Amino acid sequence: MGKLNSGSNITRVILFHAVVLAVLAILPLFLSTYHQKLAVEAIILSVFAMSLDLVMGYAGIATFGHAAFFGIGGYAMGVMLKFLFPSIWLGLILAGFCSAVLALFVGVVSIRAKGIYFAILTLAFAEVVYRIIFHSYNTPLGGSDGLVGVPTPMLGLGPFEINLKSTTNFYWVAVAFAYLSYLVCKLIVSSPFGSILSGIRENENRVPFLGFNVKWSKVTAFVIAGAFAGFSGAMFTAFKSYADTEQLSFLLSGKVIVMDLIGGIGTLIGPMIGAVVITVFESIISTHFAAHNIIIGAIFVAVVIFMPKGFLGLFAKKDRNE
């Protein structure tokens, strides 16, 4: 009878996950080419919600400087694109090595500090290599004006090519992109590997009596969400056509979490909706309000007390504690 049940489940979510993917697959047939921009922008900003959720929802490990990991993704693919070779394939992989790089250097300069010292830490590392782009004029990352007129690439699997400066095709390559990322990261909090992550989070202190290194399990947990922070950045870069300090500020940081908070840490999807929902509803009460980011505060405040697991706890049966 488990056997069965198991099997009904399994071919639950294989039916779930190919309607939703229909459904986001005839999405653009529907919209406006704003209005797919702004998807594109959203489905792209799901996945870098999503990388800090690997290591704030799983791991419980506060980071405030998760922008530095975006934003060296993203000028790793300008770079790419402008001076190396037009190829997105070589800009992903150039740009989730260089973000990895750094999220390995931050996280075992940090590591030792826990908490609230430990964000702290990372706000200050992002903030100078926020200051150390910013300032790099007369270079090829163009200082505070950025990494201007990058070309958008061909994409090539085997032998067909796909021209993504059609917003439609950037569009189907991006929920492409964060449906792979998602099915990844689920493997990987599904793991061995995630649940040593979740007991660092309910108890850091008895890990170790379990035989497992808990700081070398945060630093790998900080390098994997940094690489897929790096992508997030990447495809964020070759769809904008360029690359600029704004991917590396603070205001990037905060956002991101206030999207994992609001759709609910500690689930993959939730900060990937709540990352949808802020996108989307920025982009309304922008037209009309000057002080957008007043309301988008007020409501993180308003989620946090009165709905702390996010939106998708509303819908949660019990606590995932108990």
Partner chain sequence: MVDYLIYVILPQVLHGLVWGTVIAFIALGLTIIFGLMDIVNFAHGEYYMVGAFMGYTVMSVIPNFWIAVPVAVVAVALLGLFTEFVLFRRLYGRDPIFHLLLTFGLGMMFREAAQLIWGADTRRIEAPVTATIEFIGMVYPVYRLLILGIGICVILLIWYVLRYTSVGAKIRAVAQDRTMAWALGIRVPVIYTSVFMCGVALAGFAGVLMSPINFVYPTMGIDVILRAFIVVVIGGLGNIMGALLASLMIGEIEALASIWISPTIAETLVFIILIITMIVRPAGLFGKAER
Second form
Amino acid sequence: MGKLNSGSNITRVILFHAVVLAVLAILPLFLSTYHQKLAVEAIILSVFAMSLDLVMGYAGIATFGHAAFFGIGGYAMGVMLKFLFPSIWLGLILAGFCSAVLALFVGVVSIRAKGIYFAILTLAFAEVVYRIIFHSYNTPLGGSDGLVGVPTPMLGLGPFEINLKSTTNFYWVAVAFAYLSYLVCKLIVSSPFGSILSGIRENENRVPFLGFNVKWSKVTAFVIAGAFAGFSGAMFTAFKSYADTEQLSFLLSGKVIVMDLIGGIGTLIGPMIGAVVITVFESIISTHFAAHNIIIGAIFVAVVIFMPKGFLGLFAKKDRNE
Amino acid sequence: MVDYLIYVILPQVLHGLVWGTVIAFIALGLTIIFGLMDIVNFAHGEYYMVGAFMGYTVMSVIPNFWIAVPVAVVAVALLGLFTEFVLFRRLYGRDPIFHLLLTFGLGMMFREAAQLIWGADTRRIEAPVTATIEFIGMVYPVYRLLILGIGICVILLIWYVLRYTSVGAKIRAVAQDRTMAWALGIRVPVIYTSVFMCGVALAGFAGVLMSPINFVYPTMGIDVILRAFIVVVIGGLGNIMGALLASLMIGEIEALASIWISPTIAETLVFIILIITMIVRPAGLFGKAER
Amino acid sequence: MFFEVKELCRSFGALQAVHNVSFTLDEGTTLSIIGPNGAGKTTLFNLITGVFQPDSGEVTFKGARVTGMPPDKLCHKGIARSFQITNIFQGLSVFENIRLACQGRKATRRMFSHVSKLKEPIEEAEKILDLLGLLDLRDTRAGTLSHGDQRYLEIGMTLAAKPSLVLFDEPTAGMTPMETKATIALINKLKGMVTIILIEHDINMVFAVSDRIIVMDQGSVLAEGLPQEVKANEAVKTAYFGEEI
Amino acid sequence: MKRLLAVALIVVSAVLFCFQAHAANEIVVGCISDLTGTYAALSKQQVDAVNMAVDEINKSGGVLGKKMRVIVEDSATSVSLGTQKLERLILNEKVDFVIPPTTSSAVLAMMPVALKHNKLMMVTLAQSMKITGENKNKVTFRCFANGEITAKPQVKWMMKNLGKKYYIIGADYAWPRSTAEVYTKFLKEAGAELIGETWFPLGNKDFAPYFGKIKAAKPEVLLMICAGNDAVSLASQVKQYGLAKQMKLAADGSFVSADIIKAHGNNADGIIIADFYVDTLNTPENKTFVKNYLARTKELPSKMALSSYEGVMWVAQAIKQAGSTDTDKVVKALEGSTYKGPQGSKKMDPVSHQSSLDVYMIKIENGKYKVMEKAN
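Give me the form predicted together with its partner chain now, not the form predicted on its own.
Whole complex next, starting from this chain.
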């Protein structure tokens, strides 16, 4: 990390970011509308996967209920756009707020539990949320039918307005959204706060003796991750025009863990790649093979056995001292 | 008042007891496997499913339930042996999160494979006993009481094996301190493999036994796994007695609560109980403090 | 009084791990606590640093009551400790270990700015690495260091919080004689700059660095005094030195 | 080696990803089906029936001189995958119309997508009232029954033949709830007394705890609303606990639909349903249909299979009539049109886009459907 100081490195990093962004920006010109749509979905989910990495990869807290924040964000956006005010910005604010508040509550209540117990607690909270919304039949949320028919509004940027009904426009917005989220999360993990999180991951018992409050550091990380999950859920709803209980289900919580592990945790960019790979892969495999779950399941198994550090781990240089 | 007690409360208590035993059956293997090797087996429900399908297959050749049960149990144990030997063995000592990913993928594969082999239809296995008995104003199927009986026997057997036999002592030693046990000459890999086999075989056993009540279909594992997890966690992961008591508790709470409140709320209540339990006792109701 | 422990008690079930322990400490002095294994030395440290809550008794630091305060608050007040069993961040580099420790003192300020912009902690961390002689290893993963270097790192992390009172729990545990010598030199260098409480088994080291010595046995204070007084104490001799000297 | 494998995997997927079949002079049917998950069994019937309809059309010379072709996509009981597949079929495969899956929530989410791309959807399995009710749109039609169509004649028949005190037990999610609302509405209108309701969670395994309450309420008729494995479990436990001795049993048609009738065995005997189709329907058209379907799949057709078959046939008829596959023209042709299929003749409501259907009162006997009478 200390190396980030040197000038040539910064230039290289900036150059690298610029190239990646440029490639992402011109990509839709080569993609059909359907592939663009798939890409938007994958990009939005990549932010979700990245948000989990904050708690799982950096703070070392496993959570099985991350979908709750994604789903709540989605419903918040849906309610905002459909019933309150057609503004993506307000939707994002509401989504981030709701998810963060939920994460704060879940975090404060359950942070005392460690390891797998914390994970199960978050699962239980997520299931309660899922059930409440699933059975909210006869409310505007639509219960198991989901909140459908969410309108797609214009995205106001000062004097400009972007028409999000165009998939290509939404694609660019999604790329910007993901990139900004990445930058913010990158700043967080390379801040003093991020160091505390790595400290907690490496050796939770020592951290308080260095003068840090472990509980609040963890809760803060959990809330930040929850808020980002909420943002991505909100974008998902804005893009797909619906919010469904599926977005809250424990199967999605499981899937996002898989995305992170496949990409390689503790790297931020790894989980993003993992999310894109899984989303695209699932789409392809389910179209071309009848028994697609066997193939996807086998890939999970193979990743665990052969690539424990995830996809990024394959290409990373050998650890300096191993 | 007395009438209310006898005709409303008492039958519910019985339902809760039977249902609790059923949950305990599935939860037992889960908790034993976790207690010994720290594997969070998300595919446990799929072993349960395979057990049921094996029973179904045997029944379609030899229509005798009491032959189907042992064959299915042995088949699931062999499947357990195979998966442990080929997959789980490579992961011992690694973060439990990898077990989660592995079993998550394995579960997907099993479900889809079952659908390919047996098809997606719901199958039925006839109960070997179809009689019912009258019991405090309630007609009660004998088969359920039979499950209750078998369940109690199996639980006693497990308890006996773990507590009073030398194998049990070895297993407990490995669960306490794997390295030390190994140094003392206990062959840890053998213990791991056999306990994993027994754990999933229990799930398979539950699968066949339950199939006359719950029927047989590829996604049946998903329907039970969450409930089993809750029970295992409330009881304290790895704590067999805890899992048993928690199963009975959850069975009774659900049965009794449904007298007064909607079953869906009763089901959500189970999760809320889980949350409260873990806040008050973060290592489970009957668990030791942090491991 | 700079630091005072008054009638501290704690039992685990029937075992009285620490029983009525009292002592005082002047600023800038070094106090060693010795005693056989299981005498309650580390438990005493754990009570002082907020790992366990005492059953009764009081700890005061710079005139303020700090009994049972959580470790992070104590750290802000200026009390830091090291551990008997190496307790470092294995997966982070040596430098990151120390820098993390340096930034703990000022808890929340600039919590979200980039770490490479934290001038003060970085400079301090480098100073400490220099003091420990670990500067060459700064980018090495801590988990791959030799045992002795890990012990140094442990000490370094404790010092990084710039405490005014340091509790060292067997800093030389598992060190080679050469390394032990270097550690004695280091602690001698620290003497006067900070107040030190030291748990140590190496008797030579204890007599080389201590101003006062407390001997503990079965949870209680057996003897207290200047090094030579303790050396002369008959009770101590039979209980402790009897076998070792 | 591992790197090489990983790269190879990416290359292969990239190739597959870009691979597109180009439709030339043909009419393409997109069939989205929940082939994995809870609805796998009946979704297989959906696919079989759609294929069968298309084969028959092609054998008789196609539509407008063009052959028809089916593209099947698995939506795996997932809303997000369902909408994704719909977009793929519309945008990449350029299908001409779509037969959507079973899951109501997925269909509801797909409807705005279809409308946006102006692509016709013929719903043949999803039951939610909202599809042709509050959420109806221009391009979505349904030839499957909704609760209202079957509930009305069933309530009339039950009031006459079974009794006046009702108890409803059902799974707690949107479809059974909305169906129950319809029943309740008609029951109230007919002057019946609804003395209790129990809603159990989806995937429930043990129903015995609710039976005490039901028995205590002493209803004349127990009306059961759920489907799939829930229905199979509920029926078997209702039998085991001898509820039939104290009350009459009635259910929504899906409770004993053909995908689970074999699993029911004799447990469902005596249950009264009202439904628009069962395989034992005694008409020559149906006999031919059942024979062909049986020959093709070795299974008896369910109402889902019939509906999917008729759905494709009906759209094909509308395309013929419109003389084009242009969505606007086909929609015009479908609205108010009539179609005569194996099940009988029916009319598409021009406003709600819900097809009318003949409804029959059916009793389960020996694990088979016995058609008692036509009810409307």
